[in-house]
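Only one chain comes next, encoded as C-alpha cells, the form predicted on its own.
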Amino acid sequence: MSRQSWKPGNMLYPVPAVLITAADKQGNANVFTVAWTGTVCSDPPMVSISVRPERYSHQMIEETGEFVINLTTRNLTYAVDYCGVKSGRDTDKFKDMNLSTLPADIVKAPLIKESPVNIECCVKQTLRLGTHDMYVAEVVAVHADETYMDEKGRFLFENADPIAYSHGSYFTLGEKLGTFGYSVKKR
C-alpha cells in the first residue's frame, strides 16, 4: 500500500461537532458551531475552543470571557450545521432552530435545553493562533441531562446518540468497541 505526502493540514478527525452560546454585558445571547474543541486538563477541569475573530460571538467571549459548550446528539445535527453556516448577525438561530434555552448557573451564556450536556466556561487564557483564536477555559459547571443516566446515577452519553463532524460529514459514533483499560483486564 502506498502513501501520498500532502502539505501539512488538519487532518486530526472525527472531532466533535458542538454548540456554543455566548452572551454580552448587556445579555444579548448567541449560538453557534465549533468543531475545534477538546480537554485541555482535568485538575483544574479545562476546554478549549478556537473561534474565528469574524464570528459573530466572538466580540462577546471578548467582552465576557465565557461561554457554555453544549453537546451535541443525531437530533440536534440539522441545528449544529444550521448554527455553522448562518450569522447570530442576521437571525436569531435559537429561534429559528426552536432551541429552548436555560439559565446557567455561574455564567451569563443560556444552556441549550435540548443538549444532554452543558459545560459552563470561563476564559483563562486567550491564544492568538492566525485564522483562529483559541480560548483556554476552566469548567465552572456541568448540566447533565437525567434522561441518559442510569439507575446508578451514571451518565450514559451513549444512549443520547452523539454525533462528530469530519472532512465535512456530520457521523453517529456507532458501537461501542471497549472500555478504557479493556485491553490490559484479567479474564
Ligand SMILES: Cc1cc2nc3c(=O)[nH]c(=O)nc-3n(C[C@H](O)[C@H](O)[C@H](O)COP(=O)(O)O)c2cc1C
Second form
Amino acid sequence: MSRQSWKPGNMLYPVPAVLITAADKQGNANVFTVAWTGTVCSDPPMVSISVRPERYSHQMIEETGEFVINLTTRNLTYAVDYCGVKSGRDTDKFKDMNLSTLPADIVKAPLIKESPVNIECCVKQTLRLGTHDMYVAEVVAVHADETYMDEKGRFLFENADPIAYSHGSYFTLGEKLGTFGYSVKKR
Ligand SMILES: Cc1cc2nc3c(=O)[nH]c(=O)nc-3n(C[C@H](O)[C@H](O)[C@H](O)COP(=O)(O)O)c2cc1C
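Could you give the coordinates for the form predicted together with this ligand, as opposed to the form predicted on its own above?
Below is the entire complex, every chain and molecule, led by the chain shown above.
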C-alpha cells in the first residue's frame, strides 16, 4: 500500500474537547466548546486556547483577559457538542444544558459544577495567528471534585470518564495501557 500526501491541514488528533467559561466586565457569563487547547509550560503553569474572533466568547476574553477551562466527561458530551454549535448571542447555554455554576476564586468567569476539574486562567499573551487568536494564559487556580479522590487523596481522573475529540467524533478513553515510565521499569 502506498501512502497519500494530503494538503496541509489540522490532523493532530485526538485532542481534548473542553468547556470554556468566560464573562464580560458586567459579569454576564457564557460557555463554549474548544478543542484547540493545550498545556504549554510547567512552571509557571500555562495553557493555550485558540478562539475565532467571531465567537461571542471572544469579546469577553478580550475584555477581561480571563477564562476557565472546564474538563469534560461522558456525562457532559451532549453539552460539549451543544455549546460548540450554539452561540451565547442567541441562547443561555448554561440553562439549556442544565449546567450549574460556581464562583471562581480569582477570575470573573464561573466554574461549571458538573465538570470534575476547573482551571482558572489569566491571559499573558495573545497571538493573532489567522483564523484563530491564540490566548497563552497562566493557570491561577485549579479546582478538583472530591468525588474522584481516593482515601489517600489521589485524584483518579479516569473514574470521571473523561472524553477526547478525534476527527469529528467524541470518544471515551478506553483501556489503560501503561503508566509514565513503565517501559523502563524493572520487573
Ligand atoms: C468539538 C468542538 C470543538 C470546537 N473547538 C473550537 C476551538 O478550538 N476554537 C473555536 O473558536 N471554536 C471552536 N468550536 C466552535 C465553538 O465552540 C462554537 O462556534 C460556539 O458556538 C461558540 O460559542 P459562542 O458564540 O457562544 O462563544 C468547537 C466546536 C466543537 C463542537
